[in-house]
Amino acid sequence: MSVQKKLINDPLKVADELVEGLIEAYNGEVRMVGTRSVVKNSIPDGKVALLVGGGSGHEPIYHGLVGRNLADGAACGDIFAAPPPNIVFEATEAVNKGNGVLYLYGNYAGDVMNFDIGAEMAEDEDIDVRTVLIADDVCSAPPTEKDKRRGIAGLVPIVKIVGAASQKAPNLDELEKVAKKAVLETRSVGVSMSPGSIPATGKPTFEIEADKIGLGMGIHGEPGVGEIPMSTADELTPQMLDMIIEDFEKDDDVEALKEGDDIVLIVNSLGATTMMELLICLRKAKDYFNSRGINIHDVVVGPLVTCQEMTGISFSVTRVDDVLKKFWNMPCQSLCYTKMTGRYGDLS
């Protein structure tokens, strides 16, 4: 694929400029703090705060998950780069309302190191910080090594649920529990057909043959479990969902997905893959779960977790029990995901 014509200015300033734009997109609900953090304008005193973050370039996440009944703030890194510790610290100070801050972000070496240093800085200022890592990509490590898994589009339902829970959470311990449960119940698989490109270099993040797709590829183009021949929506969808189902089965920390379970399903585009394709795959996914007696409680479809103009799709499944369902059903509003009311809300 040739170098993309991107509508940007200085290629080295895209992260700063896009976060400026993001502030405008929120039109008064959030503000810029410190070097490059996005923080809600109204966080109630005593609220247990929720901080997300990570590299830029994956819009609408991560900073697009700040919002009503969602995260209180985000520490924004440069393109595909974890935010430096000072940005994490600045965001932490800004969201802290005296009852501690939960860090909830994708499990990448860079993010872990930088958030950890940020947490050390925050602890020096007597801010209570707890960290839960999002590690939903079943293709990035076996179930016995979940601590090595990458965080991909499963972060959307996880942050949605934890954001809702954080509104009334009595303390950091309780919120941490919800977050750990949401992470445990969330599993994702992605594929990619073609790469996105890095704005600063114009270069694609990986190469792949014209008739192949990368199964299990990560959202930065990290290799997955292997390349397979390009196939159809109806062949690929069950193949990917099987991997999710099998992962629930094989993992001793969690029950297998079974008849009668309720799930939230995310069908995500990695960038240039069209909503048309997502819908065609969703149609097949619905069949797949129907035939297993698994109930799709809610579904979100769209480009939520992207890698520039990369093509590809990922499925994420979160099993929701009554507690998680209650949090899922709350309304929320943000750049990344907005939900007016529950499934059977009062407006017709």
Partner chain sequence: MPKESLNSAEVRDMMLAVADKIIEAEPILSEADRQLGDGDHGIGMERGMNAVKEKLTSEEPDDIGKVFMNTGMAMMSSMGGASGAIFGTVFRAGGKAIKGCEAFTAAEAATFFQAACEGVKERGGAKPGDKTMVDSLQPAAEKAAEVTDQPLPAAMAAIADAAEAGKEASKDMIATMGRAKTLGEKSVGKADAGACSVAIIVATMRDFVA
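Structure of the form predicted on its own, given the form predicted in complex with the partner chain:
Next comes a single chain, given without company.
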């Protein structure tokens, strides 16, 4: 088993030092709060606050999604580990502006437990908190058990939409409704060709044969739920997208994805997959949806939700109606994702 070389200092201080660097990369737009929380410097009084968070090691998310028309803050855990309750509480206090705080994060047991404890601590200080879990990985559980699904790259369009909605939401109830709708309309499938590693050891998180692809891998270095033969981009892309289409069809809580629908498409690299490969897959994905009469309203391509140097790709689809489209179209700016004013106009 080979060791992955890392340009780091103390392996046990990686998360702290990367957040210090992230603060510098934001160039004065955010600040460090408490142990390891990232918070915007300017949050209007009376705003319904949006707090995201999760383990480090997936950069540029989650803490890279703090910014203009996005999240107000992020609670950061250690590498591939949930942020402890004290960090969640510190971030909650910092973003709270008197109109409640919405927690929006991936559905992993450690995150759920620690954010729930953080919420209890916040409620003891009379801060109203609600939680919406991101659970978009169709490979991790069937539609009838969506509450057991993991959160993967679909978090990007979900946080973008909810972040925009938080700028105008009059109360926590209304923001929670938008968040639940965005989660329900988002599905993702991911695959891996080689593993990532943990900086503390430098060792791969799993092993896979050269002629195999791990289907449904997790973003914390978990192996896939199954293996399929290695194939070409044009063979693999429709195979993955078929799983998303079929999941919409089998879910009684949503309509099937059909001709005339608008979607936001995310083509994500797990870290080591190159832009070249993503673009080759994107052209096939465009043909796939065109043949079904499904309109790609917008597309985002790049390494957004990563697992160190894992070689892999994921597709995320968010169906957007007029309400969700309005929030998607708003410009935003952060380290992870920036949407310029463009063909859809500045709707902020």
